[in-house]
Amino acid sequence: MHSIAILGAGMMGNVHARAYRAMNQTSTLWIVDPVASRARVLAESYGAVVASFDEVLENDGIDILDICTPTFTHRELAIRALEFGKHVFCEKPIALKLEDARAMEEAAEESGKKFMVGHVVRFFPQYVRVGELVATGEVGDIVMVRLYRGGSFPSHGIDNWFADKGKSGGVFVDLSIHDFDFLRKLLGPVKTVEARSAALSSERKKDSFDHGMAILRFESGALAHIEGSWAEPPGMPVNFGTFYEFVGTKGMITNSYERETTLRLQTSIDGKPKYSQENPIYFDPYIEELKSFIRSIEGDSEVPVSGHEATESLKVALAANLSAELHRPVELSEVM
């Protein structure tokens, strides 16, 4: 059993608190948030204890800190926690700048503690299934990909921090990074990024774009089209949705939140067409993600998403931002 402190009582803090309680892996759960009323509400919902950041750092009985705060706070919180000898789970994106992400990696290495970043899409069943199908060669080599991820503007951010590109990184860094990370894991290193962005939503005053499109060229030769949006109208029947299409040399895998069938597989091997529809067994990806982190601690094994992995995915997102600003393709080597 572990004693875990969640930093941040917002949406993701709630998701993680619910997951920990469902896992029955905690002896005590602690909630830290600068807004005392938010901390109390979340603590009361999950039988947790409200505390300050300094209190959880100095409490030797607390072995895990789970960072669910806005991105611009990640570096300071993670490094301090690691210096105090805590294992750290940090929500994605790891940071806003590569120098901050690398400082967090270095702090983790020096501490000897586990440090994992929450790229949860790797744990969603429909994405896990894509990994399995690609690994077995059922659709051949992936040559082209299309992905969409989007919804209305994230109004839950305290002080509207998502609207400040200096605090959230914009839609590529905060949202599309999910798809950048999954594709990096699946297809390998990215070589170039060409992106464009726009400010489409007038619902909230913003100084950053809320809809973006990026074309990724991988070192393998594969191409991917990734679109991310915070500009869908609020109040729609579906608040958030995703779509993907993977085209391989032997077939296709498609998935959309708009279809009842979760996944469609079409292949043609030796001239023999095959069509199947699947609903991968559902499991809570957040529970699976946090379980994997705890297993890494207990077994002293590598975490599934290291600081280095998260930093490489951040680099792709930053390349997309740079390309959108310069209106030209950007080599990954340009992002330092």
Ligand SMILES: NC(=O)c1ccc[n+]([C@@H]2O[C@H](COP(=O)([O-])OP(=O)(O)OC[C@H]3O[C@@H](n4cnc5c(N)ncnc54)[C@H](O)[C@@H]3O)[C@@H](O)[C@H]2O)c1
Contents of the next structure:
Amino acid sequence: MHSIAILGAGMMGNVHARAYRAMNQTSTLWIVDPVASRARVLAESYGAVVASFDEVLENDGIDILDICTPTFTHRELAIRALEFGKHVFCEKPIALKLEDARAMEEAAEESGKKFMVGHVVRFFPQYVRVGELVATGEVGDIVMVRLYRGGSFPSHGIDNWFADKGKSGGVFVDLSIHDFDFLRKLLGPVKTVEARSAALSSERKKDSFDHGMAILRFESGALAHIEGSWAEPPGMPVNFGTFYEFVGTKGMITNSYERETTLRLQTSIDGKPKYSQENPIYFDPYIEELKSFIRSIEGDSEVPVSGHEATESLKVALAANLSAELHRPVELSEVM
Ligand SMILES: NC(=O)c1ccc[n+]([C@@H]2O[C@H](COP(=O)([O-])OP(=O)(O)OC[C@H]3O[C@@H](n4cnc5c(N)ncnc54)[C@H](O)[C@@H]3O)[C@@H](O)[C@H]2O)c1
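Next block, the form predicted together with the ligand, ref. the form predicted on its own:
The complete assembly is shown below, putting the previous chain first.
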């Protein structure tokens, strides 16, 4: 049994509280949020206890801190929690700057505690499945990939923090990082990034953008086109969607949110065409993700997404920001 404190009672705090309760693995759940009414409402919904950050740090009975706060607060909260000997789960993106992310990695190493970052796309059923198909060579070597992830502007964020690039990192760092991370895991290191961005919705702050495209060239030679958007019109019946297409030397795999989880596999091997469709069995990716973290604590094994992995994915997102700013391709080695 673990005693878990969730920092941040916003959208992700709610998602994580629901997941922990569904797993039934917590004796007591604690909620920390400087906005007392938010902490109280979330605590009441899940039979949790409201506490301050200092109280959960000082409480030796609490072994896990789960950070679901705005990204610009991650570094400070994670490092303090690790210094107090807590295992730390931190929502993605790990941080806004490489310097912050590396300080978090170091703190985790020094503490000897587990530190995992919430790159949850690795746990979504249709992404798990395409990962398996690619890894087993079902469509040969991957040559080109197209990914889309987008919806309307995340106006739920407290004080509209997503709108401020200095607080959220913008659409590449906050949203497309899911796809950058997934592709890095599947295809290996990225060499160069060429990106462009557009400022479309009225909710973003003046210096921010909310729609972007990035072309990633991997060291393997594969190319990926990644599009991320916070600029879809609000108030639509479906307000968020994803798409992928993996093209290999022997065929292709596609999946679109519009076709729910249906994954389409088309290959031509030795002149024999094959077509199949499948619906990967649905499971809650947030539960799977948090379960995997708890398993790594209990088994003293590597976490599935380490601080270092998350830092490398942040590097790709920062390269996209830089490329969009400079209007030229950026080598990953340029991003410090
Ligand atoms: N994995 C995913 O699918 C996913 C989806 C959305 C957001 N996120 C990430 O999750 C994080 C939180 O996003 P959100 O949408 O829940 O934001 P949000 O604005 O809905 O909620 C953030 C909450 O944190 C609280 N908070 C601020 N500072 C705090 C502090 N020092 N201690 C405790 N609480 C504090 C705020 O009062 C607010 O209630 C961000 O890093 C975001 O990028 C991940």
